[in-house]
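Shown here is one chain on its own, the form predicted alone, set out as structure tokens.
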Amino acid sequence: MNKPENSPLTQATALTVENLSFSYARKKALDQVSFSVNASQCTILLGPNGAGKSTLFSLITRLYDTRQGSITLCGFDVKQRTGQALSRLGVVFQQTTLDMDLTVMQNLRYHTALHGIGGKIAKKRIQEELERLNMYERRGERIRQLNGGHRRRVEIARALLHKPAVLLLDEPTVGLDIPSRHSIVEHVHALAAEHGLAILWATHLVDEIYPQDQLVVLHQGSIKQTGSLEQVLRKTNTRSIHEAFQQLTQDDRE
């Protein structure tokens, strides 16, 4: 895979979220919300059922629109400058999205004429893709034919063609047995570290966690800790992230 494009192998900062809040009526969701994720930086984004996280990353795609803070990707508004903030963004939800009666080949090829990616490229970069996956030998299956853990190699395949500089994965393992969430975590891990893009990973799950990540701890729509690991640890005075984990979001629990 080359350097994504926009986005060299430095540490400038790729996302930025400053003062973000969001309310559904009367509830309020997210409350002055503030981080960043550089690229080449794996974020994980730490929080229960109920934190917060889909919300955000529905305001980051501009599925909602924000009414309070800012967003920026790339130098780029969300809100100002949305397509070209967009275009730098690629996205694995949490629920697929991707045509059941479509063969991979079909889907990728899709994705690819949507952002305008001509034929000779689009094949190139699905081969890429698919293969850095295990998963071109299969490109004529059917998505129905897929189990859980193949289709999210397609979806993270398909979100990667238009060469973004930031990743985002809303709970992407869910669901999926130990082998396929070890490969994709794995996966992921060395996008951020050997081909410099910027993750943003939302999981409740705290085996997903390298100990080299960043994390944004979010809980009841607030941010309750950030920074590396050993950081949080040692702001928290716990030995493990579950520890940490379970004393940031108690009351959840009582």
Second form
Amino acid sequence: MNKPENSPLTQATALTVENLSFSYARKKALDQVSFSVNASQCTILLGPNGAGKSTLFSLITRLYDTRQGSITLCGFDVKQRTGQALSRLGVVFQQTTLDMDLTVMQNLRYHTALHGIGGKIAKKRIQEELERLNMYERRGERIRQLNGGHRRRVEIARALLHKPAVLLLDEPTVGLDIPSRHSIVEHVHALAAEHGLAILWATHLVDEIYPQDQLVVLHQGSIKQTGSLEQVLRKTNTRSIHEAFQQLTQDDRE
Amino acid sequence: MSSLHYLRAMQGIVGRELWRFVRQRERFVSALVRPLVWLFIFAAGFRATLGVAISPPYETYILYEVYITPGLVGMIQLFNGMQSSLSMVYDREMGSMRILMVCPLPRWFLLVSKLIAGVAVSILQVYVFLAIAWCYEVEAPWQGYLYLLPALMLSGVMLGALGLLLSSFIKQLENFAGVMNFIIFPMFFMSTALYPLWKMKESSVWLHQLAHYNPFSQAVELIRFALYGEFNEYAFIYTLCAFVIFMTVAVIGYNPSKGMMMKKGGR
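Can you give me the structure for the form predicted together with its partner chain, which would complement the form predicted alone we have just seen?
The complete assembly is shown below, putting the previous chain first.
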């Protein structure tokens, strides 16, 4: 499991989505979506509520099966080589997925067990990740006792325990206060810059975007614009991302 | 993927379930109260009206409490199987199921581990219940309590697989009330848990047939014989086959491209 074949980690493109379409009963949720996420970069998946962001995440994490198009993680097709692909993926879901009655440590140990990481290494990595988020001294507390921002930090620490190459975050700052939001946005950007992670961050809040980020603007299931912040501004002929976002997500409503 | 990975993951899943159960004290108590109410109140009341003739595995006349105890053990496992199915539906809505599903292990293995975790919890409950019943003078030979363990494992996974199967079909949490009415109660009453088969035949041949083919009956008989140190081969094979069938359908139900997840999620 741990032996990477054709060393996929050296490839710059960590996640590739190609011609992905998906529909619920009658409603089309995603239509011919293609984009890629590179290592050491934070790619912001920007879209209003109902744009198809969560559906896209469900497909990447294989809650739903891909019928049309393909998703490749570090060179492994998610559908054909699920195990290899998923072992390189860390996810923070929109809803909290921690056990409220268990401690921080127990929650994290559960995750390392699922990823087959043994005692000593697990302990070391848990300490590393928690320390990085200033949460190590709270390891013995139950999740119920933590506030929303701290719970999120635990979830981010958890998503990194198995050293993934790609980190997905589905609106991780929803419902948090401004300082918590700020620190999470900063931490995640640092993960890309310092640790080479490829990050896909879904949000509808434009103030979470840093100038160096890549953008993928999704609206009503299809991609409206991709590229760096600067490119997107140029293509839409706007001055701020706020304006650009407004323009890109309004067109179809007429 | 190494077998050590599988082992650790299973340990993690079972450990989590046991921890959660011990932590949630109300759940522990309510899981025990149900069979105890049946034993102390229902069985005591029925003792006078219902005589149970000698039938294997019993060698003498027995009190109704003694007859009903294996049935109540089955009931603990039946409720547990359904309850862990409820927790699967709940987990899926709350997202912790998604954490399980994104880990790099095959889905069938994760479901089996989840199942074993539920069974471990039910076995813990059963032995606590039997200890209380012992104080109430419902005693089996001591070897019986050992033989019981493998029987409980099989009946537990069978009922758990049934729960899994149902959970892959239930859309919402609220429908558990429906499961109670349409699955748990009919299964329980149409079985040998409360009355022996031959007794049922006297009143209704039709009911007798239903009870005979009810997999829950066979699970209860497997438990009943094991508790008295005997092996009921028919019940064993029947329960095993039921497990294989339920489990296969449940795995298909949780398969993202074939099963019910698709119908719910889209196509």
